[in-house]
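Single chain ahead, by itself, as structure tokens, in the form predicted on its own.
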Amino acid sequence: MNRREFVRSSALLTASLALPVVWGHETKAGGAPDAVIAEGDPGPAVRAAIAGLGGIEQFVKKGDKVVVKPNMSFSNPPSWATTTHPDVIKEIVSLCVAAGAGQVLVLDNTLRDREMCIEQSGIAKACEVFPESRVLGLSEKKFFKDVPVPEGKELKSTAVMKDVLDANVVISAPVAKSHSSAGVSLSMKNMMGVVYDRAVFHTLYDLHTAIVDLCTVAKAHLTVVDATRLLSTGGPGGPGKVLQPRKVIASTDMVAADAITVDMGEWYGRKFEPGQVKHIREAHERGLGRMDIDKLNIKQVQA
């Protein structure tokens, strides 16, 4: 951690203290915990975390179209922790296919060259064994549809991937990493990769509020945060300090998953409370999810 990065990151996080969730999780399994933290290698940890929520069958039905949204925006190897571990995505796809999904699309509007991102992340290679899946980087306008954001405070409309809008199930599967503008990049921030023009989030709007606005229309039914590695500094593109928590956090509540990840991680050399991240606090206050993790039913398992 250098001093400039620490000061900037601290300011980004604490500047949001003046701000205040739950969207309805229609697919939440009855009696399931609010979140599951699984410790282990990437694949087994994903399987254990989703099993703890009641199993993938709680979310994916026979013939469903599933979209998995990883973070594969950068053409870096998995060891950099700037992209979701390929074994995490492979296991999610495997579970969806086993549940009878008709199609599993792994999609991102990458920041860097999409072919390089798909190759360097290792995600395409990991998923090639599943004929029901496709790994794609989508950036052309024809793949997106303009949608209103009725609950938006900053973002009043945006163009979202048609496949996301048409999907029966959307799974947000980010890597846990720091972010020079948003403080952290987790499941809610990850959804910026399903829109056509993400630059305006940074140039026209309050980034944190716009992230929450987006999540009112681009909702994940299931969140699987890859914290097997955690990019503690240097995010989002790295390189930076990479920690090895060996954890996967699964929840039907994006806000809770992000809050748990913030709480368990070390960021820029120190600990932060979930409420110090503006978009987490604002999402909680606007009813998109819960950051009061001390009141949640959180199950911890070994994979």
Second form
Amino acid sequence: MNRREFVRSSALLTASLALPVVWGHETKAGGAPDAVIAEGDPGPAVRAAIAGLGGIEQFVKKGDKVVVKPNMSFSNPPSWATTTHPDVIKEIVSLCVAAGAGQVLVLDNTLRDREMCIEQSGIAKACEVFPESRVLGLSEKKFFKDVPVPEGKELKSTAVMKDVLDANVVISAPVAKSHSSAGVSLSMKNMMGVVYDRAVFHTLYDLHTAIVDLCTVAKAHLTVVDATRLLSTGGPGGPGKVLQPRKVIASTDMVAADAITVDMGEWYGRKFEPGQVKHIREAHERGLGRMDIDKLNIKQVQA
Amino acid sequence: MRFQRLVQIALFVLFALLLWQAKYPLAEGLPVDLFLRLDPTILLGTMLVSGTWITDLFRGLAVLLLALVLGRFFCGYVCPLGATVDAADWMIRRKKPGRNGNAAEGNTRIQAWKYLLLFAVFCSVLAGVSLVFLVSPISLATRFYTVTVYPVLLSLADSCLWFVENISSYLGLDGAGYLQIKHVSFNANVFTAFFVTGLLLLGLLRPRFWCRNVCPAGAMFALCSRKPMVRRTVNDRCTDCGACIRSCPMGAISNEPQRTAHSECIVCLKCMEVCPENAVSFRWTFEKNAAPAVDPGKRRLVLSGCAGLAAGLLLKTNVGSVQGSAKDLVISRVRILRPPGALPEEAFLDRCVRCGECMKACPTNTLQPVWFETGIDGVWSPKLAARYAACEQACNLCGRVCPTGAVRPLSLDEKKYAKIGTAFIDRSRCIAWEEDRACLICDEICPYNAIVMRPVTDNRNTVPFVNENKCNGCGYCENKCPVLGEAAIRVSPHGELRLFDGSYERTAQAHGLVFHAKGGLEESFSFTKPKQDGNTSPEIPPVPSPDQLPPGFTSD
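Show the other one: the form predicted in complex with the partner chain, since we just had the form predicted on its own.
Once more the chain from above appears, this time first in line as the rest of the complex follows.
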């Protein structure tokens, strides 16, 4: 154990001992935490994490159109940790439906064949039970609309899924995984799955800056990071080393959720600071969210 | 409507439904290639040329033997090409009823062509080249509907989608708005369309021109149905009016209405229907009422046999041929990727009947008909078009739907070891190598983890390397490469693994090849042994040491 690890674990230990007291106090004061880390099986952890943020009702109102954006870009089984766990998506959809959502769309512009992706990831089957939900791989131009990116430094305009643009609530639900170009692929990188042409992110632009640009127009209202399994190496497509942190991180702040996941996880056998991932640091600097997690109110719960 | 027509339409619909069902996910136990396995030319031709007994084709033999009882019922009731010819005749011959040339001199002479063609095809087999694919009616029908009709129908359906969407949104249903129809395109589709259109237009000369004069499968049925047990008989109410002669689509009744060339009769029952005296019936009888059978003539048979042999030898000595003496060169095949599990090339071409069933089933549309890239004898055989689409890791449909075993049916695990080829990086085109951009698409998409990103001294960004021993040749890298035009990473057949029999997995492992990651856990990889035959691939730099940063991370 080196010094950094020692400091972190003692801090975590202190925090976990102190949190019930501190947070119990804060709830009474009416302040929701900035993020919740729930430990447990995928479904219960999602439920506990969202409950910790004040419940899905904080986000989804009766009759709302909700878009859930999992990462289901690969036609691999859930055990590879390249796609969001089907139980995570199922729980999110279930909560939205219970809150009275009129329509819940689970959408991704998949990298691999769309039909095989929604089948192999297990997400289509998981959501079958909800008539209000629909799991779709949308890849045709007709589903996208060009939007300007006024705050874009690299990306000046891009075609975004119409359903994402007119949804009342957008939930980014990525799986926690490494990414051989973006460092990690979490909630911000996940939003590349709502654009039509992602190749230009690599060929024309600086990938990290373009991800931040995209998140200025395709912003999630709620982020639920599935770190029940974590693809520590070999991301984004796998196969690679899969860790089992059994955690779900929920936040209204995409940057914070990503920062917590980077901090919590182990990547290529090492630990990293959130700021070491360029798009997370840039998003923080540009005011999209906060990566200074030691200053945030983070609640830890067991599910 | 006549009984025959009803059955014919029903069976054609079955043919179309089965062909439609050759798609991902494939219904377990559904014989999507049923009709192909009924074709006796596929049965005998494929077995003869490959010199092997293919158990799956035995149904063709059963159908052939059934002709001893029922005559050429297959042609009139079962054959989807026959149904297509009938439909085309209905469209192009409506103004020519009766002018079918049945009583014309030379009718039987033309009818003998099919025997000559059949003999020629079997003689081409002696030269070691299978031309069965050119003449098998079921293969032709399957290929025609797959390569030309299916994509057109999908495209039509796609353009009608807005209509469906508007109606359903008017009805308050939102689902139709999300309908996406797969875009399917095929190489050589126009060529195929011309080929089949030409064949159908022959109907202008005679009804069912193909079936009565050309079809070698028809000829095989004809040989078996010279004296069928169920046959046409005419009783003495017949007034010699000749209505049946004029109505027969096959020219089976040529001069006397009472006598029938049973080997030409497809039991369509038209003569029974048009007979004003109800004198015609089809029943179990041994009555001797056969007209002289069509005789191809010894001289013509010998000539056609020589022609078939010559055609075979010509194809074999074509520079593009892999079946000939120049097979060590295999010049034209160099750029062709075959489906995973395809038999070794020579055996593959012997067996492949070019039906296109694999292309229909392929969920990504990467399987495309070859035109003339592999010589004339390779036409319509399947290839992987990696730039256009890739081979999906979790799919093994091409082998499962192949009627002749030209592509072996492999389990998903085995299929992963059926190495299609090897990817190589054209560094001068690669934007990571050449332009130092943060592009990793090939690495990101590679389902086999065969591409790794490594730092190199001259670049700020990491660059891709191919681990040849892990590369399956699926083509995802080539397909997704964002470089316009020719991809910067391409799959060549180099290193392909094609086994006639035996386990791909064991053979691959003996070669030190690793394609399968169990459960995605890196621990369960058996890492590659160095190749024995001298590694031609660029050395892959080692994984960054702990004091170097992994890709995508910065130091502070």
